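Encoded as structure tokens, the following chain is the form predicted on its own, with no partner shown.
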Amino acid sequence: MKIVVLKFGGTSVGTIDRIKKVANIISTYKKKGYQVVVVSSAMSGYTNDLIKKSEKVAENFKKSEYDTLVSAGEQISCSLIAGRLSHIGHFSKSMMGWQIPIYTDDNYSNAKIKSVNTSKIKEYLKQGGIPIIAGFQGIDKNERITTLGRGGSDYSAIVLAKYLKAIKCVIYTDVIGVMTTDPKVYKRARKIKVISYEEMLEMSSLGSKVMQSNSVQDARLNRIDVSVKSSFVKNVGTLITKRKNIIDHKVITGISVTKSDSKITLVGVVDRPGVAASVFEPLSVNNINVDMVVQNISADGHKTDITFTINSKDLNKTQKLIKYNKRIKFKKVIFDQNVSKISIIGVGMITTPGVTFRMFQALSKKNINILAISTSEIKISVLINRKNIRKAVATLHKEFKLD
């Protein structure tokens, strides 16, 4: 029989009224003939609430006991569920991550699953009934209870959908699908029907939050189609898929916009071999993901400005290396927050010559400038003034015909 694995999310599972609808939804695929498994997260806010708590009865609540406590929330929305099942006549019963088990490290708050022990899933799928797992959360090698960070739930579903060889794994959220872009930057964004697994990783990547990167990732590894809709409304959704699976590639997918970036230039760095390195190197020993790299040659070949973006939460401690770092000797640094980054997206641009002019060109005639840029394979993006940004990602969603 073809096993289907559904996720619904904290929005989906956030009010009683909302935990019958989604019942409702598990009852259909049943009748439809398919064997269930669901993955669920903890009701909308639950979480955020005993992060809360945590912080209230300790500054440096222990790692271990953070884990156990966080992963509360999923216990109680899964038995809701299994409840509700059971109450309109189907065989339901909740699993936490450590009766099935699944298997993590012991990377606390962000661990990796290594394994999942399906027998007792299988076992209760051939006796008729619909498993609904907590997501979120496995044990690690000593059963201590773990959470596997943002995205965690579906990443469980995802891993699962592999163990299991479900035939797909179907996430309901609070959005008809993956749009074109964030509709609250620009209304006319329409729903993506199609999408491949990379393109959907650098918008995850790139600021689109329908789903985490690591998630997309862990999909396109295990060749697992997913596909996502809302709880809320009839609609088919965005089937995530390999490229061969799609017939039609637009030129550009979709837009991708982040918030969050902050522009640091180191002007007048002497140059010489390996100034790069030396300013770079603090900061990846610290963790701090630098995007962006700009580098211009003075005149006299003496000189050099070092442009590069980094997430503004990691602001202060960049600036704290940058002047503390004996290494390198400059005239000035410059912090810029005002920025935010703009990326069009989309697999069809590896054979379609143009798209760089395109865009720069759309971008001037707004008179809309470019700070810095980066490019791959299916991925073009500028550093822009914040301000502009309204503008610039309706102007590029009308430039490539996303309207």
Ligand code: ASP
The other form holds:
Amino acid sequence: MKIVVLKFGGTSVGTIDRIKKVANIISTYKKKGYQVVVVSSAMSGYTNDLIKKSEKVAENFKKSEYDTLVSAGEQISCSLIAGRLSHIGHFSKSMMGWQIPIYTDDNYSNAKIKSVNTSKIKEYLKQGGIPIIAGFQGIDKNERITTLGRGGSDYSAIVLAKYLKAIKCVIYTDVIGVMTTDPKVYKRARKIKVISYEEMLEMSSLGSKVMQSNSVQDARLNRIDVSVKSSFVKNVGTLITKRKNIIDHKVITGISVTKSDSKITLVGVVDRPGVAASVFEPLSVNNINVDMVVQNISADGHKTDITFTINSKDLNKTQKLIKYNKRIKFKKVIFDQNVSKISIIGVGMITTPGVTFRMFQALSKKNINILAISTSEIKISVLINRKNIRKAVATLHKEFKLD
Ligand code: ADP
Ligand code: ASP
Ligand code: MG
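The form predicted together with aspartic acid is what I want next, because the block you gave corresponds to the form predicted on its own; please supply it.
Next comes the full complex, this chain leading.
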């Protein structure tokens, strides 16, 4: 029998009315003869609320306890869906990560899935049941509950599709698919019909939260086709697939923005071999991810300015690490939280010259100053002042004919 995995996000199960609608969607797959496995996120707002509670209880809430707490929302949504499905005549039950089990490493709050024991799910499917599986959670080797990073239900769904050899994995969300940019930032964003794993991976890791990046990485490694569509309106959505399946490449496929960057500039650092390593080593030891880096040589050739970006959540820690770093000498340090990274992504840029120039020129015509740059084969990212984000997205969307 053919298995499908259907994943529903927070807004899709956000109210009782929405849960009833989701149950109807699930029912249509069952009626078509599929074996249906459902993965659900928590009702929208629940996870955020639990995180806030942990912050009120303790500044550094115990890591392993944090995962037990923030995974709780999924238990509610899954049992409500199963309850509704039973009410409309199906055989359904909720299953938490520990009941399956879904095994992960013990990197609390951002764990990776190591294996899934599919026997209970398969047994239940054989009996004609519809398992409603809690996304975002698993257990480690000590049977402590773990979570898979924000948005981690996408990851649960794709890994389950892999282990169950599903013929389809559908991510139901609150937009009509993967769009050329976040429709909340730019209204004229359009749906992308087909996108390659590589482009989707860049878009997700550069800020497009429609798909969690670990999930895309797993889909890519296992060659799982993923559809992203709306649970609100009937539509065909977006297909995420291998590059070979895509005939028509635009130069740029999409634009992503981040809203949580901070820029740090060390002014007048004494320039000697190993200085950059001395700046970044304590950050690396403390698991702080450094993103963009720019180093300028000053006029006298003895001093240098080093600028880099980090996620704003790590700003306090970074400030302390720099202050107490005895291995570096500098004149002053500047912290700036009002920056954002805007990226253009597309495999088309590999074969099209001049994309970088077009991006920089378009931004400069609108008086948008570029603070830092980073590139890869299929993306160009620039750091700009956060107040210019909407203008920059609109400008680049037009420049690369995505409107
Ligand atoms: P879910 O709860 O279904 O997992 P998310 O909130 O995690 O949904 O992701 C959907 C949201 O992602 C959309 O509402 C949209 O604002 C945002 N988003 C950001 N970039 C994009 C994009 N390129 N295409 C579609 N949605 C995007
Ligand atoms: N409920 C979790 C979160 O808000 C997981 C998810 O939405 O996928 O991050
Ligand atoms: Mg999500």
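Numbering follows the first chain given and starts at 1. Given the structure is predicted, the values throughout are model-derived calculations rather than measurements.
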Decide, with the chain treated as two rigid parts between these two forms, if residue 261 and residue 392 are on the same side of the split. yes
